[in-house]
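Take a look at this single chain in structure tokens; it is the form predicted on its own.
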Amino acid sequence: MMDLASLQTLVGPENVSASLEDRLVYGRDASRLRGECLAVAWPMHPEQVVALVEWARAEAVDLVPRGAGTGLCGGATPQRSLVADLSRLTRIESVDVEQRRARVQAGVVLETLNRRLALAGLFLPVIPGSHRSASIGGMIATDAAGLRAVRYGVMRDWVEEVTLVDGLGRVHRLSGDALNHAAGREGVTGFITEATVRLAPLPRQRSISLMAFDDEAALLAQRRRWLVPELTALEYLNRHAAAALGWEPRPHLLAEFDSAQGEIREPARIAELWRQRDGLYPVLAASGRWLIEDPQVEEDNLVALLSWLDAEQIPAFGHLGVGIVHPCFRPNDERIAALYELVAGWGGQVSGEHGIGLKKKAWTDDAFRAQIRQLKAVYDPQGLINRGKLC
């Protein structure tokens, strides 16, 4: 049995709760997976989370980081384990407006970032489609990428420094190279509880232009022209995704320019047109296709795989400047593991931005499990954190 008082002593006892309410809660993330919560902690501090560590350490209980819990593979589903819930640590450290960078805590939500950083003509310009909710944290350990990645690449573009917690307690200062220890690793290797991020002046113009086409063939070939230094989008829709939307069921190309390029120039119509991109998932999601997978590829097969979903009928959107797509299935569709199976044949990934989570371990390759277990003997040689996650 678990010392919940001495947790309480650390934390505060208004920080930990074994409710029922809250252990149901807490035991799934946005992927649906289920797992078994035994308590959640909520550390107001980063020298909580520490507390943390060293308490689980003696209780021998192991930690599921959890930021916003927006993870559609299940990095946050515990595993008969302690969630740590970080969306308290929301304190926005330092801006340097000249020197373009920003120090916060590992809860605070981009969209609160971003709105504070508009004042100054700047934002963190990684912009997930949970960019309403997702938390700082949660981005780094998953390597978002999102809307606007043909521009501006990915979570760890943008990261100078991240502070991590392993699995001994002890507090490491990570830059350089060694940010590959916690960028994108789950937080297999730790919990991150602040970080340095890197910021972009927001663009002084925007326009969109928004294509149908009659075959994804004649849809990739506009993606070559489009793909100029002003793109700072490119958004895909097939006929299926189009048709919920209540589109012309035709695929659709979506591009964004910060320039005057695009043919729609007017600031309410092209709010409307992102909060229709915006929307798309929830309509999909309502009519029972709420299971999103996140294949990449590269260019060269990239119709082999939008005629597929096609062919098969399955909805599917996604960020096609840097080629990931999101076909939507419903629970225990066959064709999912198909999907695995052709990305895999064609050298792609079979997560370009969700990440690996419980959901797609098994689809990892030897060299990337072997690089996993190499970082929790270094970080976590017990195993405390995010047991079973990854590999």
Contents of the next structure:
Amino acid sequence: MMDLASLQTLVGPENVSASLEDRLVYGRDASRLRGECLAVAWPMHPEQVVALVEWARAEAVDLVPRGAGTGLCGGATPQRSLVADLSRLTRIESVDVEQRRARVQAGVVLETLNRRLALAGLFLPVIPGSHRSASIGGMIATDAAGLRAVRYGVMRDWVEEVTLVDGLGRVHRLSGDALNHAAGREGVTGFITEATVRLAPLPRQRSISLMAFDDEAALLAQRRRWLVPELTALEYLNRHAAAALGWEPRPHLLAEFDSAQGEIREPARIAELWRQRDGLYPVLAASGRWLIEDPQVEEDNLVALLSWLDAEQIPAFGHLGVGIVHPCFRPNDERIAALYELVAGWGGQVSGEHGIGLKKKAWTDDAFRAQIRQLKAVYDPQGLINRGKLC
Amino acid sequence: MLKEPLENPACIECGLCREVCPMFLILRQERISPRGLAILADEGVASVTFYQCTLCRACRVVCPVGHDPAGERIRGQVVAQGVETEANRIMIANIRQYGNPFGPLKEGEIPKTLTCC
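What's the form predicted in complex with the partner chain like, now that we've got the form predicted on its own?
Every chain and every other molecule in the complex is listed next, the one we just looked at coming first.
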């Protein structure tokens, strides 16, 4: 039985709970997996995370770091663990407009940060679908990508330094190659408590081209033509997804540029097209297809992947500029396993941007698992933090 | 004004509602978020936590599937199971006995406190 009273003295009695309600809601994240949460703590300062880890070591309780709980692979699902919710670490510590960088605590929400940065004509340009709620810490831990990855890359590309509290309670300030010890590691090496992120200037101009095609091969030929430096997003909808939006049931490509290259330039029309595109997953989810996957394949295998999804009549959309596709399934669809067999056979990634968590562990390879075990040996030899995730 | 939907799509637990919820913005605790309340409702937990919801329905506006928190109906179910806040119990008793939530008022008296949920 863990000693929650001593934890309460460390982080404050109001910041620890083992109530039925808290245990139930923190037993889940957006993955819909059901875990078992023993208790919850809400650190109010990064220093309290250190105290929490030291307490957990003494009590031999494993800890699950949690940001906004918007991850889709169970990275924040507890397994008889104490969940440490970093949602209250919300301080934007500094913004350097000239150097285009910001220092933030892990619980800062992307949308909140970008609203503040807009005043200075800047933004953090990694925009995952969960941008309204996603926290910076969670985005680094999952190496988030999103709509504009074709232009701006992934979260790791925008992180300069990460403060990590490891499984021994040590505080590391990671930068350069060592960023890989925290970014994309889904919390298995420790708690990301603070980060310095790089910022980009907000585009001054936007235009869009929207095109429907007879088949995926013709669409992919156009994709290659649109891969120009001005491209900021390249979104795909297969015919089943287009039909769900009430569009002509043909494969579509939507390309956004930060120049006048696209034919659609009126801001209202651009906003309306993005509104429809943003509404696609909700439409599919509301029809029961809420299970969204994220395979990523190289260009050579895109036609095979898209053709298979089309033939199976699986609605799919995605960020085709970087080869990430989001097929949407009903729960327990056996074709999900078949899809990943195919993707693995093509040498693709089973997770282009959602992460591995608990859901996709079975699809990782030996080299990846060895790499994670090596990192665990250095940062969390007792295996206290996010046990059983990734491998 | 948003109406009670005839069919209420189930919460998909995505969490996109968190940052529009005025109570979550203050407390930053999942139990208070619209997603947390939907999970508690789904689990059939009779809890006073349902009284933390302001019934503003900002969550329904941003919800990808248009889930309605149905706070009034859930509170009714919770009360039927004998779970309610003391403030709510007094308010309902006052309304039934005196026709207002404040309790007995003299002619022209302005109530100093509003007993509410």
